[in-house]
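Given next, in structure tokens, is a single chain: the form predicted on its own.
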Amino acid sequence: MKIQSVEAIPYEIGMRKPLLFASGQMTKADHVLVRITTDDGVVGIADVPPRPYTYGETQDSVVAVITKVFSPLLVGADPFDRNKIAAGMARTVGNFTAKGGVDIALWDIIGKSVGKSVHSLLGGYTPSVRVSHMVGFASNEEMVEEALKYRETYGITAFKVKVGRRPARIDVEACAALREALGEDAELYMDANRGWNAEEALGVARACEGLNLLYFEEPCDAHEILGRRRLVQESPLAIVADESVPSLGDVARELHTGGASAISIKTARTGFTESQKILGLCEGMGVDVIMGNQIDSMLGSVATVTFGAAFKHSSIRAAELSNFMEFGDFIINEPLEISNGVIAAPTAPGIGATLDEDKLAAYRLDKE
């Protein structure tokens, strides 16, 4: 088996409402549909998340270098030599989500080809995993009431709660007004996408002290060393890494060198492959680790989930799967569901997706 294609088709979906958050805002996906083809017709999916804002990558950028960089190293490649690819495209710095979204889909390929789900494959510890749903900026009635209305509609009581507003005591109130709200028994933490200074952070730990909050994510740039180490040293939350670690190098740096205490892992941006050594690192090491949501697609958060149930350090905490219900539409055949606050693993060959081709066709970009 050779693979005989390699597209890389640009897409638009709008928001049913903004996600707003301190490093940018979300209105709609301009994502990216991979499709790998093999000589015998198995085909393999993935969405592509471009976040300009996070990694420096556009739709177009992640159109251009899987289509003019990567395509060349794939196309007469054998799909289950995954790590002879991933060595051929590391050779490309960065483009870290374009790298994930071609590791899930020969992923899909290699399950498909043997009957497997790529759940199974990767391990399949539990059949399925805790919801947690994260919540933008808004007023604390307004952050409230969706809180309220995802745990009651669908059992989630687990949130990621966006702060890094200034001045930072909106934030310690909003945190504050949730916790009311949902009651002790609700798994809060705060994810502050690089808003506040090392200084400015810690001033927030400390005022959040008396809300039982889980962990504290990005809560400044982790360029800022110094501050950042302090930060770690003395918040009374952990510190969760999440944009400052898009590889396993970064995981390993910023954990060896006080960094972070906790690390966020995103399929969206490792794949299944680099995330596995991602999970087995932190594993060993004892660190915490959250499955993260990089706003994906209902077919991005499918590979969260097929990972994130596959291993037992990652499905113990909850993992951030329910924001793709803010899209306008999804353009995969099998919706995903959660009910009682989980999220089922898929079970059919693959990834356990396929593609709604009408759907793809109407909010395709590159259309003649």
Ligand code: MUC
Given for the second form:
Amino acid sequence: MKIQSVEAIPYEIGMRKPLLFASGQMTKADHVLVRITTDDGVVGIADVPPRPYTYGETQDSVVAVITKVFSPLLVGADPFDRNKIAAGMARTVGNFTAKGGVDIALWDIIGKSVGKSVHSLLGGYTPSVRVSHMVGFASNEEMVEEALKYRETYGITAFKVKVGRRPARIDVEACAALREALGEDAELYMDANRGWNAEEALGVARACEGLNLLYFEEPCDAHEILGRRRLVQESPLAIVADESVPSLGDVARELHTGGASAISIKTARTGFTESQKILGLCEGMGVDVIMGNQIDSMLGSVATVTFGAAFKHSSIRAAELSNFMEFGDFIINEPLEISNGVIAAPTAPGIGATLDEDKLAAYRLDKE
Ligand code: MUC
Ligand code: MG
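Switching from the form predicted on its own: structure of the form predicted together with the named molecule?
To see the whole picture, the full complex is given below, headed by that same chain.
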């Protein structure tokens, strides 16, 4: 079996409401659909979410690197040779979500061609995972209303609260309002997307001490290495590295230099192949892992749950798998559903999703 074609299709879907956070905002999903087709007609798909404020990639850059740089490596290759393909792509620096999407599409082909779900091929630890919902910036009342809605409608009891505003007390008060409304049993944690420096972040971690929060994600820029190390040592909350660890080497560096005490794994940026290595590293070192959300579409979330549910260590914490509900539409035929606070990993061959061709045709920006 050989890869015959590689497509990177830009498409756009509006968000039901904007999602605001310290490093940026999303009002529409300008994503790229990767479709890889083999000579015997097997099709692998994946969703790529370009995040310029996180990795510097744009919709145009993702399309360009996949069609101009990665496609020549892929066409004619055996899709089972994913490590060889990954080594080829690694010669191009950066471009994390473009590489992640290609890797997921290859796994999709592998699963479809052997008739097994990728969830099962990766190890099939548990059929479903608990879901955590990410709440963006808004007034305290709106944030509480959103969390209560997700609890009532979908049974979600874990929430990641976007923080990183100035003055910081706005966010401390938002967390307090959420804790009061949701009660002691809800899991709450914060993500500042580098909005503060280490000193401000330490003040926030201390000010939140009575609120029973679980984690503090990317409170400051990990490049501010001494401040960040001091924060990890002195913070009463575990510090999660997210955008500071877009690759295995970054995870190793941050854990080794004391820049983080827990890790967010996002299949959107490390696919399944590199995510597996990161997971093994963290498990071996006794480091907590959270399956994170790159503000993924439904197709992107299919990849996250496929991976997260496949291993014990990635399914302990609630996985961030609900923001696709804020997208105006989705382009796959098998809707993901959250109920009783959990989401099931697809069991159909591959990643378990197929394209709704009519919707792709309606939303693609490079109309054929
Ligand atoms: C997150 O966890 O940070 C916001 C920016 C981004 O790249 O991902 C989201 C969520
Ligand atoms: Mg984050």
